[in-house]
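Shown next as structure tokens: one chain only, the form predicted alone.
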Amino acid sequence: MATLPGKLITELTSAFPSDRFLTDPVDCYSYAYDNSRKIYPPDAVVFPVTAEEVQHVVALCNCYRIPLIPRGRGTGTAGGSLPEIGGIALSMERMLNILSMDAANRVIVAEPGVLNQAVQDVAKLDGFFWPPDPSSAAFSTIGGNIATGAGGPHAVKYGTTRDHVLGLKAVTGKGDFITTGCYTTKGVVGYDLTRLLIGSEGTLAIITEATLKLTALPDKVAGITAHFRDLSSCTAAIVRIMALPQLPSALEFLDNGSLHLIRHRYPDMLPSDTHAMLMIEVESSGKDISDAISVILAACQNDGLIRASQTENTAMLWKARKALSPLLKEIAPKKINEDVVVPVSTLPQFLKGLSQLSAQYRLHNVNFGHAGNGNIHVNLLINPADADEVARAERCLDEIFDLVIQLRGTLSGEHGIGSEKRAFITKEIDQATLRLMRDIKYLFDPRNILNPGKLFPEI
């Protein structure tokens, strides 16, 4: 644990009112954890409300070489906002201003503590939305979405956070103010530092303002459900759907374990003989959406299909889908949750491999996710008090990651690396590339105060 020097405490006390600088361990405890369910208490918590205050804290932490861990609302699952070696948690939750809404240019400018849902609510008044829609959208911040490169169900059509941020203002680990990107949708002046910062998990700079690119709301949206007797029939339908010229706006996959969880909460929602399911959403910018529905329904047809049809209860289905992660916590003392991605064409091979590995290591496994991107949320459910089961889960996870890389996939699609996956990053990134990444980290943060130890193992 880092120990805060008395002089640093004095300087922060003089710079921040008592409700925006916390040192009591009881008050700080709420900032000791995120959704990874691990606990590392910070030595203090600071709540800036301006970019200048952010810069002041960075300067002080540089002076005293104290770790500074930026965080939003702590909804991340990869341990990216955990103060593993103590230091100061820099909570951005009070930077809550939406600075402008520019419908003519389809742009909204917001501070990092603004909730994703708040952006959606403001944009909707002018007929727009911001496409990144993680399951935590009602609670997660724009800054957190940017720091992790968040995605969500609609990334299959619209892409992830990287595709919808035009520019950023930030404070580097050196304490410099920087401005990246531009206000227009075209711009090729200089290096693309905006996309570099997106997904950097607070290791390079602290975002103080974001210029977000908005998208017009569709005229019509329809939901389709497709029920299958077996996993292979379901994955074959996914591959056919994604080969269509017109993409669905969402394509969610649920395996048999996921369906059991939903049945337990919503007993009358699903047929008993469904062992794999797709939740599909299609959109139309015109008046008629029937052609898009017909094409998707045709792509679902195979020998394992039980039924596929348009559904009127789309809201309830999405509610059930978004409840899956919380439901898993209710039935298992611990879940190892991984958001791996493989090419869509390899999904049948990947999901078959998952079944084989979970059977080999005698583990209960529940899988669901954004099938249209090949982004599967793998959940190994274990009892942390059972040392043998924990060891088997660790070996199984290692082989799952090997399978992902073998299929030309990636270890994380939207949750980030944080601390949870850093031990595995060399499976995907070679040493020369890692050295370059560390060099970039050094340029932004030469004293390694910003979120130290995250993303990749220390040198």
The other form holds:
Protein chains: 2
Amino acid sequence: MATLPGKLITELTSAFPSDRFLTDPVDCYSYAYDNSRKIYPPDAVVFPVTAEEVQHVVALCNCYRIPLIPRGRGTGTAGGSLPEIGGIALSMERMLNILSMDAANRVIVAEPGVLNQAVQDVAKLDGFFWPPDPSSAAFSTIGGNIATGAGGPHAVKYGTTRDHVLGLKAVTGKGDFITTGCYTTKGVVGYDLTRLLIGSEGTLAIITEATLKLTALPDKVAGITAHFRDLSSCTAAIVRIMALPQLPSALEFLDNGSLHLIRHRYPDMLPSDTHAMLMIEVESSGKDISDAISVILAACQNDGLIRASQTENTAMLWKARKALSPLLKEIAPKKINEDVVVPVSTLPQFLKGLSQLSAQYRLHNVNFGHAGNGNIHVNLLINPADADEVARAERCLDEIFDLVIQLRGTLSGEHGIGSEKRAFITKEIDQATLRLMRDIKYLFDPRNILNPGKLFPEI
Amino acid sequence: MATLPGKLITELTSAFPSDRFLTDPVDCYSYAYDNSRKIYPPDAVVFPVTAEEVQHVVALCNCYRIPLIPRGRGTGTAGGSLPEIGGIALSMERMLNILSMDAANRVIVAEPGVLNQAVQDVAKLDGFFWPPDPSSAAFSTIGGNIATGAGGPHAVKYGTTRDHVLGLKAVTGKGDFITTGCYTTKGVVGYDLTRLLIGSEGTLAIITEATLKLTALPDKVAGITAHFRDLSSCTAAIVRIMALPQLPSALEFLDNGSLHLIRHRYPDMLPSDTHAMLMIEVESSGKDISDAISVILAACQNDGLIRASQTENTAMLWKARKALSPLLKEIAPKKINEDVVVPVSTLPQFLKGLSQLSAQYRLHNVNFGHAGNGNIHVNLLINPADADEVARAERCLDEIFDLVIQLRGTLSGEHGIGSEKRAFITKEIDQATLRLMRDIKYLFDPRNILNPGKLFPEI
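Go ahead and give the structure of the form predicted together with a further copy of the same chain, now that the form predicted alone is out.
Once more the chain from above appears, this time first in line as the rest of the complex follows.
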């Protein structure tokens, strides 16, 4: 555990007013955790409001070699913002300015602490939105979205954060100001450092400004729900829908375990014989949304379909889906929540494999997620007090990851590696490539002060 | 100029059959130039057919510290594949296999020498295409498209190469095999080395395999031409079109100089009073293409419009546009061809500034290009034998770049830096960011053998 040198504390005290430099352990405790539910209190919390202040803190931490853990609003699930070895939590939550909204060029420039929702609200006034839509959008920051490469249900049509950022300003671990990318929708001058920073989980540089590319809101949105008697007919429908020329704007899957949880809370919401379900959204820019709906309804037709129909209100469509995460937390003291991705055509095989593995290891397993991208949230519900169950879950998880890799998938679609998945990263990334990534890390941050220990497996 | 050590020649002779290792200066001369029209013969040309052969050549060049210049089909315009200081040209043109076409997952895996057009042909059989569409698509390679971050007219709707590559295999300048990205449409494991390599112009690693993301072909495509009496009414229409919610799939601009060239060759093609013109393409997945057309026709309406109308045949739409580059080469012994980008809303100001600068420096200036992205091909037509004109062109170009940067634009939208623009890169990229890029270069390629001297300004 790092303890802060007295001289560093003196320098920070003189540089920041008392409400923007906290050292009282009670205050610091609020910055000890994220949605991974682990707890590591920082030794101090600093709240910069300008890029120069960010640079000053980085330079000081670099000088004294103190860990600096950047943080948005702590909604990440992979433990990326945990101060595992102490140090200073750099909370970006007060860099809250939207610096410009340029409707003619479809660009918004924002500081990292601006909430995703705040960007949506401003963009909407001009008929635009910013496509990255993590389920935390109302509370998570642009900086955090960029650091993790966030995605959400609409990634199936729009892609993820890396597809919607034009440029960044940032401070490297060395304390250098850098400017990446450009303000225009095209640009190939120099290496693409923008996307190198996107998804780098605060290990390379602290983002101080982001230039975001906006997209026009669709004219029409329609929702479809499809209920299936069994898993295999549901996954067959997913594969057929994703083979259609036009992509849905969302294609969410809920397995029997998920439906069971929802039924428990909302007894009348679902037919009793539904054992797997799809929630589908389609968008259109014109008159043809009825065509898109018919084509998708047709793709859902198979022996296991109970019914597929257009929903009246797309807001309602998301009610059951959004209820899931909180419900999971209520019923299980602990869940291991993964966000693996497999090629869509292998989803039937993957979900069948998951059933077999959870049966084999006698674990309660609930799966749902962004089926259109093959991105499934795999939840193993365990009681941490049951050592045998914990051990079985670890072995099961290891086999799940092996299955994912064998199917040409990836260990994380949107949550990132953080601290939660670093033990597994070598299953996916070979040693030479990983070495190169680590060398890049040391180029940006030679004294390893920025979020040390995250993203890479322990050496 | 590098000359090859005898031992290196012996090793390459034993590793490659005689038709895949050329040292005769007459043979090498074919690999001395690209579309920048400069000529620097390599000392040898090697044609690998496997990743292992690529790795072997890299390892040898690294050992003997000999420049290795990767090359697709030499269609680049920025001089990126010129062997400026000699060395070995690594022609990827015989790595021609499409390794898999996976329609269910919308993925094609190809070797770097596969032509863009060959990918389109295979993808089309399943109703897909690969969106990057440089005008060289029929002759340029996937590897070259990736190395330069190629784009084309359809980038306004679909983005450029970086938006359509899921993963890469490559050999670094150190001789390490690396694997970047993934096979799925989502993935955030580790740093985004895929996009670091895209647009790196062969300076970091040699691409040996690319996993490309395919897109469904549109159901319907329609073309519109709009003729304007003057430049300012045309640019006003561009700004209005790009403020519409739905993006056109192409929005190409031709100025008076461009039209003059076309008229010279095709006297009956254009109305005599057209002084600026737009070629617009719209796509639709359903019934609503007539709506899209009406909305765009309405956005073209202003005092300077002569006529705007739907064209019968979209193939015809591109005839005049595609004739332009060859026509320019016919009338001027030399053209300085830039591909700058400015924010779309500043196009009126930029094109007006261009007119003023070319008048001030007494230069013949012809402009056309991808107006929807603000990406304008600025051509200064000069006689290289006229030393005064050459000097004026250099000063004019310098001021054009200053104007671009002042308007928050970028020096290159799709051609890259190569050797042609490296003197100007510091106008756009600050020293700290450039230093970081150079450090990354040395991390991948410590002995500076891969395309040495490209992309960076001379030290």
